[in-house]
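One chain follows as structure tokens, the form predicted alone.
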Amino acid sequence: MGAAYSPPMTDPAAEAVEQRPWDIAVVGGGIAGLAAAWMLSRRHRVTLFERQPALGFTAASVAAHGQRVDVPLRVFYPGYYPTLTRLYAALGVASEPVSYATTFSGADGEPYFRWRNLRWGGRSWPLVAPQDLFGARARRIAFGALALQRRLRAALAGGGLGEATIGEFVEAERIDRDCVEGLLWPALATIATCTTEDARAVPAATVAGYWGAGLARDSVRRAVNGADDVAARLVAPLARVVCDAGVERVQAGPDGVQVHRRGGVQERFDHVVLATHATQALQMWADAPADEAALLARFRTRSLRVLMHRDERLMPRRQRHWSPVHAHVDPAAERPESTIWLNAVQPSLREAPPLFQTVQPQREPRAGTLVAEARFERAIVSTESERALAALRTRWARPDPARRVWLAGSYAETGVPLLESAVRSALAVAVSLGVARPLSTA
């Protein structure tokens, strides 16, 4: 996973007990704005601006059966959310065990293999039950996920990854097809919300590091309140939000950071937060260093398209194949199809009709059916882009005393770019601006 990057300036905490409060803007309001926000908040004034009506983290979110629902859902397990975890206890969010056990079916819509959840407490266990285990393509998929298992803990403990994709390693150990195309590829692709094809490139090191924090002990788990609690907390000691701010880019000079907004409006900052994807960051950065720049420029993000419906189509045939999650995995289609059966892992919705989150739809919910539809831009891991977080993060270990704009993002950090790696960027970020233990509780 990766420590935090470095920060720039030589004692940046030392620095700031002698200043005062800066003014700092953070421009974007997903977990890694809001995250970097609250946290530079217990020592500065800050302004955090979003381009949407709404903050990013919850703009998505849909009203149903009385509730709210987040879109995209959110979940996470303690072992590779570590920073998130601890976010959410200096927050005070409840946080609640969920199945997330799933059934594969085919492009026929067959089930060919499932495993489910074993829970006690906050522990989990995945289970394959020898009932799942009747056909000879589930056992093949089911011994060699534990083949996959073995070889990855093994080289990674003996330091033979190196920059290897996941699909090299699989194909130098010969890790059995109807594993890999079954299971391996639906199974990241999901988790990375990308193309089969981007699963391939995902560095070997980094599917181990998510197989090896912890997946097959600790029970995943739900925000109990949802996206907007944890939203309306993050978001509760800033001097200002600004939704809708229309940033257009931000100018560094000598005493501070101008941020020009939509309609000629200026504003004067000490820092600035670019907590955006690279690319944007890259946009709205008017005189980003040469080098810096160019790195930036490295990093990818893949479209994602969710929607919540009430179309049973888009699950197996028959209910008793249902699992909380259904990855319907067609060979011809660029990416997996993922649909979170919500009532099983929402218990707030269990008594309601069921409702469904489609990831990456590959198949249109009926006519009538469709609640929301929700598009998004996901960061891509690569062995380019942890090259580029490489010469970056020794981009930032300069001392830079005078540094004004700061980059947060899910691909910022080293991992899967998800909720934890947004939120260790954002604390990376807070210590660099003189923010000593950003994330106690006390």
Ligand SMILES: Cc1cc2nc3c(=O)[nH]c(=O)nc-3n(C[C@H](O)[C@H](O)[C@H](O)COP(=O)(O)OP(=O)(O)OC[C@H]3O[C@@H](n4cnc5c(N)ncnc54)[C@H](O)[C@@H]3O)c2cc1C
Second form
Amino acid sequence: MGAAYSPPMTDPAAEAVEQRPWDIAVVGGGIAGLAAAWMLSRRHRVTLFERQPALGFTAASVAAHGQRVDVPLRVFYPGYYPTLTRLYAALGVASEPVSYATTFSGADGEPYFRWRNLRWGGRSWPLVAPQDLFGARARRIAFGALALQRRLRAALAGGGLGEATIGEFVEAERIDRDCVEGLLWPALATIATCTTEDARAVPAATVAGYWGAGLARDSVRRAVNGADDVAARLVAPLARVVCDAGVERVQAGPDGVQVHRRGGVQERFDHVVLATHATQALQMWADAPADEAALLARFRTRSLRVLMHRDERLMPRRQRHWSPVHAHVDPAAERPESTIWLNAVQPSLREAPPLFQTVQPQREPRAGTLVAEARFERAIVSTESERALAALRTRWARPDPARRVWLAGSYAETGVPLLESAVRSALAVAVSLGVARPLSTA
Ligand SMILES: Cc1cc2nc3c(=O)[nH]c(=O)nc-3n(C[C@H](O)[C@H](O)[C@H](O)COP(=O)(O)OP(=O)(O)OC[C@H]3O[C@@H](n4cnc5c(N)ncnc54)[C@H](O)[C@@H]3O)c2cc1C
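Having seen the form predicted alone, the form predicted in complex with the ligand:
After this comes the whole thing, all chains and molecules, with the earlier chain placed first.
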């Protein structure tokens, strides 16, 4: 046996006095891996491996008009992101409020609904202006949204939502069809970057948790200096960062974990954190216990494209209908297309020529307007994934002194797979590996 391992149930602070620092490998340079590596480096020697030529969190970022632009652009709001908010505070990352007001248009390109963003006294409210109630459909959507919010709240207060999916909930509650098809599915499929079918299968409790954490009150925010600045602060204390380092296999043995990388490179570590999607972790983890492997196999991801471009045709036809976000909802398409008007969201681009980021494009930008293209995998939340996660967490809570391989990632905590769940999963691993107060600012 290598270093004795005290399970997470013991007092990590007491252990910190006795325990020598471990050599820990973190596999994956997304936000989960970066946050785990940063927290673990408070006590241990940490090496981060990323398979792409640059850290996954920033690998797709591009330069445009003399600025770095995050691809994808990521926002958060403090109510739903308490752990990310604490991490940014500990890192000294500044954030600023941005408007994510949205115009929804149909297959014909005509807007049918729009909500604006009223900001006052540091607060923010979604607002449907009288002039935006374009017609009876827009009014049905607005009233349907209020009814949905009320019923979700009532269901939560009345004992919870059980395992109902949001699709089942809106059917049972007879929420107006226009609201469901025209607002709920496009909004949810944009937030979770998934198909409309995936959106229907999201647990109703997950939706209630996301909307109920203050979204109608807090402004969404972005890191002022973008993902590059966040990543630079997170890797600063690490012993080593190795990009272009695809890990092929990790194998735990009596004296640690062997990490096998592309090109036949092999290294030994005391512990390894697999901070990737569940399926990717499963591919690498050669000797995963059978029950854990079976649970990891129950998580799914969805792959998607993001385009940076200058084609105004992907925005509403008339500029007066433009909002920072445009959801193009074609009922015949499997997913909504959403276009972020970057100039309206990133203050340093305000004076620059129009620049857009289209997520899940259903139409291609005109030739010559494409600036960059990137592909991503996104974890999908469903009743099935929540069940698998509950079983995994029960397993992880059992003290296991022999455990050397740990899992983090946006799928590994409850709720919508976002930056928050990724950072929360990193925090859980850091605590398990004996880091006392991983998010303290001291
Ligand atoms: C278009 C889009 C918009 C989004 N917008 C938001 C938003 O506004 N707010 C928000 O909170 N969230 C948003 N998200 C979700 C958020 O980005 C993710 O939930 C989060 O980044 C996931 O982080 P992660 O570290 O768990 O996974 P990932 O970011 O996928 O990181 C995993 C890393 O592991 C690496 N890796 C995989 N296999 C190996 C291997 N074998 N060896 C070495 N490295 C490996 C990968 O290259 C990758 O870098 C968005 C996602 C997308 C796609």
